[in-house]
Each structure stands twice: as C-alpha cells, then as structure tokens.
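Starting off, we have a lone chain in the form predicted on its own, written out as structure tokens.
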Amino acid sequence: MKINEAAKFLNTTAKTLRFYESKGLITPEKDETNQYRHYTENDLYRISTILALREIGVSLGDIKTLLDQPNLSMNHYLDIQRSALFEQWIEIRDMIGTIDRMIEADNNSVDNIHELASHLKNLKDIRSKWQDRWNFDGQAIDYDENIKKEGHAFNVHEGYDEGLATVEELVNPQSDDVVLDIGIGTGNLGSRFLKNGAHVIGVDQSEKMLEICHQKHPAIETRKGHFLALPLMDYSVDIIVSSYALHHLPDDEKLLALGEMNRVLKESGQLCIADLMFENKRHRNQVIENYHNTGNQVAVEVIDDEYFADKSLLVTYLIENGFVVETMQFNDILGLIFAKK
C-alpha cells in the first residue's frame, strides 16, 4: 500500500505519516528505483496504534519507548498513562475548586488571589513531586521473605498478621463489592478479600510490586498510582483498605490522602487502615523516651526516618468529614483506624 492509500485507509494524512517516519516511529519499505514508500499490514497496525495513543494524549517520545520495548505490553503502558491522566484530572479539579473559592469569597484582592494561587501551587507540587525514596521496585522480589516478624532489635512488623486479620474481619466485604487496597505491595492484604467474591483493585506506585502482585493473585486488578492521586473515579469503591503504607507520607500529605479516599469512596463506604502510628504526640514522645532509656537507638532512628502517623489527627479529620470512627492499638507502634460514612 502506498503512502496516500495508507493515509486514506487510516483516516490521516501523508504528511502525518512522513512526520512519524522522521521521528523514527515507523520505517516503511522503500522501492529502490523510485523511493516510493510501501506500507505492510504490520506498518498499518503500528500506525493505527500510534494514532490511538496520540488521541489519548501520549507523547511521541513515550510512544516510541512503548513500541521499542516488545516486553512492555499495551495494557501495562495504558495503565501508566491512566495514572498520569488521573493526576492531570485531579490537578484540573483543584484549579476549578480554587476558582470557585475565589468567586464565593467575593474578595478578589491581590493578596487573596495570591494566597489561593500559592495554595494551588503547593498542592500541585506535592502531588507531582511525590516519589519513592524507599526503592520499593528494588525491594519487590524479596519483599515477602523480608517481612520479619521477630528477631530484630526493633521490629516494625510486630503484630503484622494480627493487624491484617483484624482488617479482614472488620470490613467483611460482600459479593461484588469493590475493594481498593492502596499501597497493595505484593497483595498480602487485598488477596484476603477474593474469597468473599469482591472485586479487588490494588494501587501502588511501584510497577515491580504490581507485577509480583499480579503473578501471585491474577484475580486482583492492579493499577499504577499513589495515595495523592488515586486512579479511580469519584464514589466508585465500597471499601478502602491499606496496611503499612500510609506512614510513608508526612502528616499534611496523610490528610490529602484521606481526602482522596473520601473522593473515591461511595456514600455508604468504609475504610480501614492498619499502619505504624501512635495514639497522639504524647504517646509518640513516651515511646521514643522508652527506647532511649533502654538504649535502643535503632528504634529511635527508624521512627525518625519515616512518618509514623498521629492517630488523633487522622481521626479528627475523618469525624469532621462525616465518618463514624473506631480505633485500636495492637502495640506501641501498630494501630488501626476503622471508619464508616
């Protein structure tokens, strides 16, 4: 098929096909005598894929990466693109909300506009700069084996099994409920709900964790994303669970994460979080002082390195946003929050 025929068949232009060729996206055969391009069936399939990806906003550079990596499946790449689009959508929603607040305030002074614009920029920066400084892609392969529940000077996984079992018991999904597990890792919590007939969606920022989760539990739908930009539509899940993940966010970002959970949770939904947390600041200081007094500097350093939650802050936010809340503390560092709308 020659270039004009191919363009007409694909509902595009010859100029577009030449442009894709100049970018190295396609390499049609050329007649040695006259240099006319000849498009094979495989060329047409490749071009149709490029055109489709461009329609949903994928850059030419990203498309080239996709097409040049035969081991990267289309579904895998589309999942990455979905995550990026949700982040853009949430950013647009924040912008609209800021404009609405400006209009409602009816006080459009320069200082007021500057304050709201700064708030918007801060939200954008927090979401766009979120990153994994713990290298979970690197930890993924040996993650399950490295969950040591005893034998450490300071064991962050003390009570791990009890915590996950309690989450499972409390939420008790019904058949066909949609359960979202945020920071699903290799699926140790989310997989517990498959036997109930629930549809489990696992969100994680680590592609390697998602890959291993899918290998272990093919029935779990995996999606790339994170606490601050969940790749789901509003009011689309019945239950949200999370374990040993929220403590990777500072307190102000934890509240943004709860806002995202509230956004995707149905009106009658429930959420349950088992994580590293203290009852409040006083409890945190008391626990750290006890570790100091016993000479356990490892424990103090681990607590300082991450963001163990202040449970009282999370509970206050949830109550103010219409949740009925129950809490429990398994040990000095592992707590649980169970909340219903």
Ligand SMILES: C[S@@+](CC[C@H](N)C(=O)[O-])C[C@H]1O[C@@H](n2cnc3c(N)ncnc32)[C@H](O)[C@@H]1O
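Numbering follows the first chain given and starts at 1. So that the term is clear: the rigid core is the largest set of C-alpha atoms that superpose within 1.5 Å between two forms. For clarity, every value in this text was computed on a predicted model and none was experimentally measured. What changes on going to the form predicted in complex with the ligand:
- For Y36, a C-alpha deviation of 2 angstroms or more is recorded between the two forms after rigid-core alignment.
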The other form holds:
Amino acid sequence: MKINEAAKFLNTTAKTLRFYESKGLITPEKDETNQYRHYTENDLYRISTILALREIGVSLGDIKTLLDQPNLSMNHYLDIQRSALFEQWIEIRDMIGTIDRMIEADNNSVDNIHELASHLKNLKDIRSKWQDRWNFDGQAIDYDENIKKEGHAFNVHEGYDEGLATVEELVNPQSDDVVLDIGIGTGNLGSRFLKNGAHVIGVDQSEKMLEICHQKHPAIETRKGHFLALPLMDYSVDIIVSSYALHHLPDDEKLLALGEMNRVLKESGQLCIADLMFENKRHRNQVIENYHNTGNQVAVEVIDDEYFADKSLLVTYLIENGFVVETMQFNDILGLIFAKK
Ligand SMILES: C[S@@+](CC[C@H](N)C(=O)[O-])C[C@H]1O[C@@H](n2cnc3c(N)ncnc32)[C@H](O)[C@@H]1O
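Same protein, different form: I have the form predicted on its own, so give me the form predicted in complex with the ligand.
Shown next: the complete complex, the earlier chain at its head.
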C-alpha cells in the first residue's frame, strides 16, 4: 500500500505516518526510483499497534522500547500503563475535588484557597514520595523460603499461618465474588480463595513478586499497582484482604490507603487486614519497653524501621467512614482488622 492508502486504511494521516518514520518507529520500504513508500501487512499491523498505544497515552519512547523488545509481553506493558494512568486519574480527581471545595467555600478568601491548595500539595507529596526501601523485587525469588516463623531473636512472621487462616475463615467469599489482595506478594493469602470459585485479583508494586505469584497461581489475576492508587474502578470488588503489606506505609499514608480501599469496595463489602500492628500508642510503647528490658535490640530496631500500625487509628477511620469493625490481636505485634461496609 502507498502512504495515502495506508493512512486511509488506518484512519490516520500521511503526516502521522511520516512522523512515526522520523522517530524510527516504522521503516517502510521505499521504491528506489521514485522513493514512494510501500507499506506491507506487517507495517500496517505495527502502525495499528502504535496508534492504539498512543490512544491510551503511551509515549513514543516507551512504544519504541516495547516494539524493539519482542520478548516484552504486550499485556505486561499494558498493566504498567494502567497502573500509571490510575495514579494520574487519582491525582486529577483530587485536583477537581479541591476546585469544588474552593468554589463551595463560604468565605472565598485567599487564605482559604491557599489552605486548600496546600492540603492538595500535601496529598500529592504523600502519594509520590513512597519508595520500596525493602527491595521487594530482590526478595521475590526466595520470599517464601525466607518466611521464618521461629529461631530468630525477633520473628515478625510469628503467627503468620494463624493470621492468614483467620482472614480466610472470616471473609469466606461466595463463588464469583471478586476478592482483591493488596500487597499480594507471592500469593499466599489470595490463593486461599480460589477454591471458593472467587475471582482473585492480586495487586502489588513489585513486578517480580507478581511474576512469582503468577507462576505459583496462574488463576490469580495480577495487576501492578499501589496501595495509594489501586488499579481498579470504584465499587468493583466484594472483598479486600491484605497481609503483612500495609505496614510498609507510614500511618498517614495508611489512612489514604484505607480511602482507596473504600473507593473500590462495593456497598456491603468486607475488608480484612492481618498485619504488624499495635492496639494503640500505649501498647506500642509497652511492647518496645519490654523488648528494651529483655535486651532485644533487634526487635526495637525493626519496629523503628518499619511502620507497624496503630490499630486504633485505622479502626477510628473505618468507623467514621461507615464500617462495622471487629479486631483481634494474635501476639504482641500481629493484629487483625475485619470491617464490613
Ligand atoms: C512482606 S510482603 C507480604 C506478601 C504477602 N501478602 C504475604 O502475606 O506473604 C509485602 C508485599 O507488599 C508489597 N507492598 C509493599 N508496599 C506496597 C505498596 N505501597 N503498594 C503495593 N504493594 C506494596 C510488597 O511489594 C510485597 O510484595
């Protein structure tokens, strides 16, 4: 096909095709005598892929990377793009919400507008500053082997099996329910619901963890994503579970994460989190003091390094947002929150 025919066939313009060529995305054959371009079936297929990826916001540079690496799967790439778009969408939603509040504010003073703008800036900063300090990609391959439940000065995984089994018992999904496991890791919690016939979606920020999860449990739908920008539409899941993941976010971020869970959870949905948490500030101080007194400095350092939750803060947030909440504490550091919307 010549350039005008190809453009017409693909519902685009000859200028666009020449532009993609100038960026090295396509290299149609050229007639040696008159320099007319000739587009083969393969070229047309490649261009329609480029056009589709442009439509969903992928940059030309990223498209080139994808097309130049035949081993990179399209679905993998689309998953990354979906995750990025959800982050942008949530940021835009926050911006629109702030504009609404600015317009609604009774006293539309500069101070008021400034306060709302700084609140928005704070939100943006919180959402963008999270970093994987623990290198979960690096941990993925032997994560399951490294879950040590005994034999260490401080076992963060003491009670791991009991915690996960209790989540499983409490939520008990119906067949066809959508169950979302956030921070799914290698799938140890989410996979428990496959036998109920539930559709299990595992979200994780670590692509390597998702890869292992997929190898172990191909029936789980894995999605790259973040606690603070879940890659799911509003009111789209029946049950949310999470184990040993939320404590990688500081407490203010945990409340934003609960907001995200509330957004994607259907009315009457259930939420169950088993994680490292203290009852409240006093309990935290008591536990740390006990470790000090028994000379367990490792425990004190680990607690300082991670963000073991203050359960009372999470419970207060959930109750204020219309959930009915039950809690449990398995040992000094492992707790559970079960909430119904
Ligand atoms: C300790 S592993 C727990 C994995 C699994 N839930 C389990 O119980 O064995 C923590 C997981 O949470 C994920 N994670 C940590 N912070 C996250 C965040 N902000 N958003 C999404 N996933 C996160 C990590 O990538 C990792 O896979």
